[in-house]
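Consider the single chain below, provided in structure tokens and representing the form predicted on its own.
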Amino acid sequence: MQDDFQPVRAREALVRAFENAITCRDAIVIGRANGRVNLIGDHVDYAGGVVLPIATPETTSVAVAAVRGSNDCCTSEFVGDPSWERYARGVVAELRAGGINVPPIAIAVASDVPVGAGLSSSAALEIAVARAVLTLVGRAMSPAELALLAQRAEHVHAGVPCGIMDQWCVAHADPNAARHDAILLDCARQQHEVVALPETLRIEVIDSGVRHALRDGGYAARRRDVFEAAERLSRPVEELACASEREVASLPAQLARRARHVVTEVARVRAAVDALRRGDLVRFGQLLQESHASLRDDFDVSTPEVDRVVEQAMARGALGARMTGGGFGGCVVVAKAM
């Protein structure tokens, strides 16, 4: 078995999964990926926007191995969502439809990334799986590629229609590496840099224990909304971002709320980072504060659930906390001061 890591649940969890009933041809090869929590720019990122997300401790194993036969096979020791094998799956036939020439497969899964909770627990088993894969093909693809690929697979495979987001801070996390900083992705460009977190900034994510399914049409549905807007300003989508508030003021309520979202979003999170390089932690939370009104209120992506984990953060003296993720439940990420 190559290994270069401490899996999530122990080697023991992924190897006890292939024992079941799964007779490998070759050895066993494992990848790995973190999840992802967004400080600050949810929903800007199919917009053209820019978004600050950071990766999470948590993470995803993957073990490959060809299997005789002609089909792949798929077990899993994920506790949750049993779509995952679409995800999965789309990732490896992505893989073939790319030219790359995969043997039928056994893929068994281990995670403690919560799913469903808004920390990117499908980017990072796309992720996993395809590092997994490739290592056992003997190739090898750049982290963009990565975030390209997966991506695809979640559009075509999973129904779900994301922006890069998710895929492009998985795919470009080391999940051996102590400390994450975040990363400033401009999703129209896509290009990031680098963004330092201050040593007295403590970040934390309080989960609503409220699940989400991003396919079950709510996020699908925002999506629709924020096209339409780019449309009825005759700019692409990608460009939305760009707008004004003025511009977007002359929309029909419903879509002028959505374009405000974005195009404010985008604002906050420029001065996000700003506040950061500054070390003015204050501001940071103030700007979280703002976001999760924007998406309460013009987005109309969180739960009473999540708005309560919010007001007890701030309640016990949190600079700031506001909905991480596609919303309709999830997480809740809280900015402290050491």
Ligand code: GLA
The other form holds:
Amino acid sequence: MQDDFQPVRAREALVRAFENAITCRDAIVIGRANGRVNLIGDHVDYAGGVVLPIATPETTSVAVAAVRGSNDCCTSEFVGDPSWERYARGVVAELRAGGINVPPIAIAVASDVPVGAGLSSSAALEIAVARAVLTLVGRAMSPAELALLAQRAEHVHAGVPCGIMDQWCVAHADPNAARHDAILLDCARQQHEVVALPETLRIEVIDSGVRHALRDGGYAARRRDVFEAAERLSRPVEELACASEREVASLPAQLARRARHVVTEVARVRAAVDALRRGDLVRFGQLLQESHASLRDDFDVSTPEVDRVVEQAMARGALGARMTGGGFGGCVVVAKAM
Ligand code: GLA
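Given the form predicted on its own above, what does the protein look like in the form predicted in complex with alpha-D-galactopyranose (GLA)?
Below is the whole assembly, all chains and molecules, this chain first.
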């Protein structure tokens, strides 16, 4: 992971992007936000489960300035996905819909959070845009309000029916902090507690190089399966994680696998937090392994390339390794003992 990409470089890139894009510029305001890596607990946030993400050192910087005229304008040093504009414009639209008087603005982005890699580049962008715009207009929002606004922007304007994990983790992280703790987030209650990682645990992130786009449909299809499984069991989706083995087995085969993932993954997150608090890194690693197997075999969201990265990390002595985030490519999170 890079550590030379810091606000100064981002600021230079952003100012350059502004100069190329707009002729009359006012004061430029910068907002910044971290990415996140989920240690364990994937594809359970939209089912009201518990998750254990941590903010990444990589950040996204967004510059905004009021412009003359009546239209917003987007310009970018953002590498990769050109659809970033939809996320940025979505956040601005949601701020305006919420009654915040945002003048026509220009937006520029610079980021070292890899796009489509399962590290929440979209949440980082959304929260950075919201922070910049709020500063520009002299308004403030709580991290929880920011997270919910960003999630709405993603649902409505980017068409991704995501859960709350990414936006919540990113909105509660301070991009100026030297280090971050993990958070245990209860997605149903929208409450979290901080979980400090043992000094002897080293977390690494390895990029498989395979890029996903959550909009491609696989994510929404898995989410639909989870909701259908809950409905067939006559349970609110937030209570699917409490289903018994017998209930799960009563479902059609594919839905049973999806439901089993949700039930077992939520239990693994709780066990992982318990292991971390006891300093039992071996158990923590095993739970990461089990989580990966469940996402691969029951939830069908891994890929052969990602599986290979996991296997290689284990062969090199990791305690545990698993895909992280929405899946269909992206990064692997690896736990090692120091
Ligand atoms: C994406 C979504 C999250 C979550 C993860 C899988 O990152 O944005 O809400 O569902 O996938 O855990």
